[in-house]
Structure formats: C-alpha cells, structure tokens
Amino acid sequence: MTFTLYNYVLSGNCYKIRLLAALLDVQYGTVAVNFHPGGEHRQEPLLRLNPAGTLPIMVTSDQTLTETQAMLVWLAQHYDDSNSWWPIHDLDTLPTVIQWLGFANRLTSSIGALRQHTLLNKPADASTTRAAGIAALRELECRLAEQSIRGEQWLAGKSPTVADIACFPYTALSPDAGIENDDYPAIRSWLHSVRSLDGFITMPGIHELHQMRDPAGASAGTLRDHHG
C-alpha cells in the first residue's frame, strides 16, 4: 500500500506528512507543486483533486484526502502496527489526541498564516494572527509543562502520537513568523524530544537536533528555527 503526496517543500502542513512517513519508514511518491509564486494549487488539474485549493493532497489507492490531520491518521492506521501513533484502543488517550489535532489547526491559521505573510507576502491581518499565535504558544506551553510534572514528555501521554506531529512544524517555525519560542522552556524541551525521534527529517527552517541549543540552555550550536 502506498500513496502520492502533492507537496510544497516550504509548507509546514506538507512537512507533517513527510515527517510521519519518515518516522514510520513509509515509501511514497511525491508531486512537486509550484505553490509560490505559481499558485498551481489553485489551478486545474489540482482543483479537481481538491476544490478547496489547499495543500497537501494525498492520493491513495482508493481515495483522495485533502485535510492534513486526516492524512496523519490514515498513515498511522495503515502503517503503525503498535497503534501508538493513533491509539485507537486507548479510550482515555484518544480524545486528547483528537483535541490536539484540532489545536494544530489553530497553529496553522495563526502562526502558519503569519509566516506566509512574512515570507511570501500573503495577505493577513498581522496583528490579529500574531496575537492568536502567541496565545496558542502559551496554551501549548501550559499543556507541556503539566505533562512534564506528570513525568510525560508528549502532548497526549507517555509516547508520541499524531498530535505531536500535527503541532510540531508551526511551533518550530514560529520564528519565521517573528514569534520566538526561546522563552517557552517546556516547548523547547518538547521540540528537542521530537527531533530525537528515530527517523526524524528536516525541512527548510527546521534544523537537525545537533544544530540546536539543548532545552536546558547548554549550547549544541547557535542556530535557531529560522531560515538563514
């Protein structure tokens, strides 16, 4: 079983799919989309695949998926025999995972939108999206701090789930939008944990673990999560 990903390398949402596929060691095909400046995602034939004109698009053997979170669930259901990434049988954990998948949409609509405005000059209410992005990071920090007190380093329990993958990219890319995350120690520790996963891959703006400062502040390099 395989799939084709319609992909834009600078998209945080497309990266979510590439990242989870790498962590699960899944092979798949890609179609590069000229998102900027070409706007290919809003033209035929891609509009036939996704009338909403958004990326990513996943085409499997029997369906086309156009919502990023649904693609993450599809990957976990089909390729994770342990049922840890999508804990379908854990009735206590699963609702929490679903809740943080919803939260990931808030990161996209705030930090993601502001990042596109900053880097690609896409229209956005910069003041409103910035305030929403900061509020989202504060909420994420509170959750991760609470998890740390419980001795858990992930959003929804003792092991990583699709919720962590959904929330990771735009949190790590927040400096691209002019919102630094250095002042959030629980977030920095969590970003470090995600980067430590076997099979972790990067995207432009998200560096390897060895290039980052560790969450305790000891220098493991001087690069931050931004382009340059």
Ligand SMILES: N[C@@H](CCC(=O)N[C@@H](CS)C(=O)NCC(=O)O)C(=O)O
Contents of the next structure:
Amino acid sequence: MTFTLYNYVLSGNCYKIRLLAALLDVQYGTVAVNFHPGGEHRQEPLLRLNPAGTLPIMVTSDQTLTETQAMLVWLAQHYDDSNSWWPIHDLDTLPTVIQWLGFANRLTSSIGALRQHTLLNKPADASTTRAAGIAALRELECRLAEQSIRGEQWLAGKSPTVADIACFPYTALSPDAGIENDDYPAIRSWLHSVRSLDGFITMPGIHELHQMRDPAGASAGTLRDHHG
Amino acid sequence: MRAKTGHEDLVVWRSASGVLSAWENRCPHRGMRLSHGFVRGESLACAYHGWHFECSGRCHYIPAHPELELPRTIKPTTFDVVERDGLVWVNTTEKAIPFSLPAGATPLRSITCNTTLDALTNHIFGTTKPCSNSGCHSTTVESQQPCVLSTLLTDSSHRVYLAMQASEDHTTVVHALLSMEANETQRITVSRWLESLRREAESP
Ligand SMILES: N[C@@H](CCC(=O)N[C@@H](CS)C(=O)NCC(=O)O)C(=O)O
Ligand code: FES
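Alternative state: the form predicted together with this ligand, after the form predicted alone:
The next block holds the full complex; its first chain is the one shown before.
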C-alpha cells in the first residue's frame, strides 16, 4: 500500500489529499474517522498518531504526516514524474508555491472554521472568522487577477501545483460558510479551471462541472461548461 | 453569473454561440436562483429541477415531463442587454443604452467595495492619491456621467475608466478599464491601486 489516509468525508483538508491522489492516479487505503459527532480524532488511539488532534493524518511506509500541505508535497514528490505539481527544479516558482501553501492555512482557520461553525455548530467567533475569510478571498482574488493579467491561470507558474490544490477546497466551500463567491470573478474562473482538471473528483458541496452536450447528442461533451 | 443592479437581482449568462442574456434571477418554477444553474449549449438549465430556458427566456424543456408541449408564457422576466467595450449594460426598465467610452479601453478587473456609490465617488473626488510607484503621476478625475462613470488620468498616456455600479445592499461594484497600450506592469500597478482605493474608501 502506498499510504493510509485517516479520512473524514466532509473535511476540506482530507479532500485535498483525495483530490491530488485522484489527479495523480494513486491508489491508497483509508480509515474512516468519526470526526463528528464522535470526535474520534481527539481521543486515543488517534492522538497517539497525531497529538494535535486534527485530520487528515497520512501514514506512509516510513513516516506519519499530520499537516495537509506536507502530505500534498509527499504525494507530488512520489507520484508526479513530471515534477510539475511540486516544481522542485523551478526555483523561480517554488517559493511562490510555498507562499500559497502557507496561505492555505489561513483559509482553513477562517473559512474552514466558520464552515464547521455553520454546518456542525462548532464554536467559532463568527464575525472574526468571517472578516478573516473575506480578507483571504480578496487576497486570493487579487493574486489570481494579476496572474490573469500575466496570461496565467494558476497560483504559481504556468501549470497547476500543490498550491492550487491546497487553496481550492475552502475557497470552493465558502458558500457553506455563508460567503458567496459572486464578488470574485478571478476566483470563479480559477475554480472552474481546477474542476476542469483531468481526473477531478468531488466532495459534498463541491460538484462536478456539468458537461455541455450537443443538443442533438452528436458530439461527446468536449465544449467547456460555463457555470452560471 | 449573478449580478445586481439597484434593487434587481440578475442572472447574466452567455450561450455557447455567444448570445448574452440578463434575466431576473428567479426560476419561474420554484424560485431557485438561476445563477446557480448551468449553460447547456443555447439554454440555461436551472440547478433545481433542470428546467431549460432558451435565450429568449422561453422554457422549452422540463426533464420530468419531456413530452409536454410548453406554453410560451413560462419564462423569467427578461431585460434588455448590450455589450460594448467589454462591459455588459443592462436596463431593467427600458432599452439599455451604454455610455460611450473612448475607443481603446479594455477591461482590467471588477472589484466589489463595501461602501455606497456616493461614499465611493466622494472618496475618489475628494482624496484620490496618485497611483504611485511606477509611471503613474498626476491624477485628475473627470466625470463623464455623474456618479456612473469617471475617468482618472494616471499619466500622460494611460487612462483608467471606472464604471461604478451601485447595489441595494450598499455595496458598489467597480469595473475598471485601462488603455489598451498599458503594459503588464502598468496593469498590475493599477490593480494594486484599485485595492488601496477600496481599502481607503472602506476605512471608517
Ligand atoms: N494543520 C492541520 C489542520 C487541519 C485541520 O484543521 N483539520 C480539521 C478538520 S478539516 C480538524 O481536524 N479540526 C479539529 C477539530 O475541529 O476538532 C492541517 O492543515 O493538516
Ligand atoms: S426551481 Fe427551477 S426548475 Fe424547479
């Protein structure tokens, strides 16, 4: 087995790992954790694996990782032969990738926390997390708008990287937290690009692109969908 | 996509062949926001029960009753829409007439400010600072259409045009356009300047 993922279906962070694994076509094992209402991740024996009491947890043949962004790097390093998802040889792009991996933690602590508060009634300061979530989306929008001025559609460099995967779930899930994405045109088109990736998978709250079909059924849905 | 003008909540969408439509953002079936729907060829499909509406607004397909002959009256309220200079103009009461922009302006980006249109224009006319740190020096503001369109002269060759759209929830969408000749660095500088304009206008 390549690795084992301690997984919770509604977690945006767990979904990052499932998504990149699907994009890289990697098979793995999962252990379903009763995150809510069981709170298993905050109890033994899971605390022995991850004393921080968070999900996801990734167990490989020789190590245990408890930070989502590190798991993304592990996956890319082992299974992306093109070295494009973790562009280790592109020294202009790599620092930017790491910058947006760091930013992804701010999406978790703002939109992610507010979403858990909204969906699962977990404690959070709704107005502070909301303000932080909107500030984060504005920063992301600014970056993506500038990338589009440069003729680029991804967060760093010319192709998708682990940074795009790290920032995708909580941005796409912001409506769950009561923050609509109507006001962020560059974000909307980037979400569309991620959802168009070959091998893309969904989670509750993040659905597939509706493939556009020729009304006569003649061509096999190759045209881009234009999501409302 | 969803758009707001004054008191109207709109869905604005483009068909596969490029036809633009602007409708009331409410499905005639159960009132679902049509902006949650998706474009299928020349139709907009509602996300809820999948009713299909063609560009005229007419509903032509109901998945639950595919054989049904549908009355022409099933349609959302539609509005007049015109596209010019990369901007889409909608009029919810009469014919849409775009304000004319000098030739050569291309859209830069659209940002939403948490201020009313009045507060924003007051801020722009009162306190606008030069778009500093690369090539943009004198900043003078000219208003072409009161409260709707202003022009900012950034440096001798490049102008920024701001088309400002008020919405009933006291926010304002600013669509910024810039002379076609502006290069990448200048475009990014103006984008950053817009961000600081918003920060200043929003700060109490
Ligand atoms: N640093 C961790 C944080 C992950 C995180 O916050 N996970 C959430 C679930 S998506 C969690 O476990 N929260 C603990 C809780 O709410 O009990 C990472 O990025 O991997
Ligand atoms: S609400 Fe639109 S199809 Fe039912």
